[in-house]
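Here you get one chain, nothing else, as structure tokens; it is the form predicted on its own.
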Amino acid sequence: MANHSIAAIDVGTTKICTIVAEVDQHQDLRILGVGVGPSAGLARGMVDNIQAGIEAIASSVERAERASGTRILSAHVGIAGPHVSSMNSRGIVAIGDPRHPITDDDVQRALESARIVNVPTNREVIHVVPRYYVVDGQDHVIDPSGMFGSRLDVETHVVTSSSSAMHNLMQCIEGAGVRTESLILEPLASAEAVLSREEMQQGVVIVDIGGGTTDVAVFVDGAVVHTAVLPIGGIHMTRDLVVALRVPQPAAELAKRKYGHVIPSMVSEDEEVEVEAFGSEGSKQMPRRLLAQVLQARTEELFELVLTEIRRGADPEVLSAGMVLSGGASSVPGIDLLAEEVMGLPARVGRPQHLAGLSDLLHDPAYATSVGLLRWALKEQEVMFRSTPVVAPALGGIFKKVAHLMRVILPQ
């Protein structure tokens, strides 16, 4: 298979990084360029300014094509938003043949019929990701190709979006000049590119911790078994700091990222930072501890959050490889200590790895999703993406889902 190039773009509530990369015969990928820049016209993982969005989507896609001199006509692009929800859904079809092997297509049909789930008409169904498969009551199988049985069941995670966000988002895509190629939530792909197989299988969430939001992914047995994304992330600490020092948001972000820690006593007690203010001086001196017990505060609200969404999918104590920190708040100084304080767990932050080609910005947490949305693209058969809503009547949208079930339950 020849060489080519495929994109991405992780579409944040603070940045906004489009990447390039070449993809060889053995489905390894090179960085050929990579833009990132401010985010505009978003809040919390959602559009609420579809031209400002235009706008800085379009400035990091114009920044990456200049770096890997290739012209980005489609791209993956990740979703994330407390629009986004998931549940388990389970799909059975009869194998026309029992004397014939399982196929490709008997596979696609039970895919397909786990996708018919009862949703609102205002949701669309963006992943439907297989956990393992069921073959005449043989439980736990990882690819059913090839086997003989009368039966196929497949255990699914399906993910749902809300219409108007998920379009807004493409809107502001194909305002750029680009063509949304897939919709991946960003959970999903910060996963494919910091979690370890083995971590997988053991039982491990991961937790990236962006701008506006923190996406949370609970893996067991080596799928995934429960997704979410919390409305909070790293600008809710800088305002906090805001609030408890009275200083401008670009100062409470610089002093985060230069002098934040989420531990007070790893702090030196009479160690002073100088920090821009609002007032007449212009700055003002204060203890560093302070900045700390802020951000402590902050922070373990969060991974109480976190705990709460795990426990919805799993028991904690099933998670032996414990937590993975991504995102661009995950580099705060002593965020894994404090997760493994609060949570229990065994914590670590993650770093995309095995990356070849302009990849120096990359070994960085804050890339983990755009990396992860590269990775997730590659494993094509894994993303269902339907672009087109359904605009029929009521009655003719009836019809129309009779019809498609008849299609699936029934084989070929």
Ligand SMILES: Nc1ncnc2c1ncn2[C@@H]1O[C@H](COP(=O)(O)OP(=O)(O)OP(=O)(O)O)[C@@H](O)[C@H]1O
Contents of the next structure:
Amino acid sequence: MANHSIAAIDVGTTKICTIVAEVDQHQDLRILGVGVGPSAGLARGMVDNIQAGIEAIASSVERAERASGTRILSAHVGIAGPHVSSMNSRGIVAIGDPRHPITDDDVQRALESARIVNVPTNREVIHVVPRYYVVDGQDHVIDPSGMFGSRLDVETHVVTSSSSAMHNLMQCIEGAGVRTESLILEPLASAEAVLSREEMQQGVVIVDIGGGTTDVAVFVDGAVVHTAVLPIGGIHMTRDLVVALRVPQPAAELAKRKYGHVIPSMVSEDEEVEVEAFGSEGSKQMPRRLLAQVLQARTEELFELVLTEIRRGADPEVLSAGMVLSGGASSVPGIDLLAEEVMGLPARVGRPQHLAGLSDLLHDPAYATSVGLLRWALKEQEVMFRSTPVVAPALGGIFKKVAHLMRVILPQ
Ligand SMILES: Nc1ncnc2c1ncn2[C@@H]1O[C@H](COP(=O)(O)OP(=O)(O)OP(=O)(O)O)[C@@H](O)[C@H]1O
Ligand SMILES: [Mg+2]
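Could the form predicted together with the named molecule be shown next, to go alongside the form predicted on its own?
Up next: the whole complex, starting with the chain shown before.
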């Protein structure tokens, strides 16, 4: 396949990041341009002001267009929030003629049967991610195409979203002049950017701590078993500092980034920091350890919630590769150590890697989701080129995008 371009929009609670990249014949990404701007019109992953959302998205898209010298006509878009939920579902089909090997069409039929779960009318399916296949009782088959059998089962992870929240997001994207190529669950995207195949195989959880949400995805035996989006993030850490220290929000945000730590004992007892204050005081001195205590309490609570989510998908004991942290709030010092302490799992902070082109900014953990959207979309396209779907899925046309692929981004 010849080089082509691809675009993604990560609509976060604090920032909107649009990336345009070129994909070469080896499926490697070369970043052509990035556009980052503040987010607006969005609360906890859901649009609450369409006009503000459109303007913020349009501004990020324009920046990426200017930086890359391209026109973005369509893009892959991240989705996360309390309106998204996930479950595991099994699809089963009979193979018409067991004397012939299983075809890609049989696999698609099995995936379609897994999709027909009990989805209420006000929800839509975003993903049916195959975890593994079973051919005539033979378990954990990775790719059944070409195998012989009379019955094909597929274990999948199905992600659904509230229709209205999903359409509001797509409305904002469209209002910014961009067609939504596909919607991608953010924790799955982050995983693609920062986890290695080996980690997924050995059992791992990705925890992307953003501004308003913390995205969780648990992987066992190379496949996703649980995803969740918790409505807590860096914004709440800052808010705690505002309340505990009685300082304005911008000052608390600055202090968090400059002096933040989540292990108070690692901060010198007599280190004082200066933080802008309310009222006539101008600024006030306070122990840096106090900041760390406030941040520790919130982060510990967050990890307890994450642990509860992990248990919904797997026994934490089986996650040999432990936990990988990403998202802007994972930059606070000590967070990997605190994670290890609370979870009893090895932890590291993950950054997007192996990017060529104008990618300096993207090596930060805050861009795991943004880069992951491109990686996930690329992986899906690879699968699509291998197989021809037999049933048109939801989101009208997502799977028809192959034809558009070469025309997604036109040079200006
Ligand atoms: N060095 C730092 N130390 C502590 N927190 C930081 C640092 N840098 C960024 N953050 C925090 O990271 C958060 C933003 O992270 P990120 O950019 O991943 O969020 P987002 O994608 O906009 O939001 P979400 O994914 O929740 O929708 C902010 O709350 C910010 O305060
Ligand atoms: Mg994010």
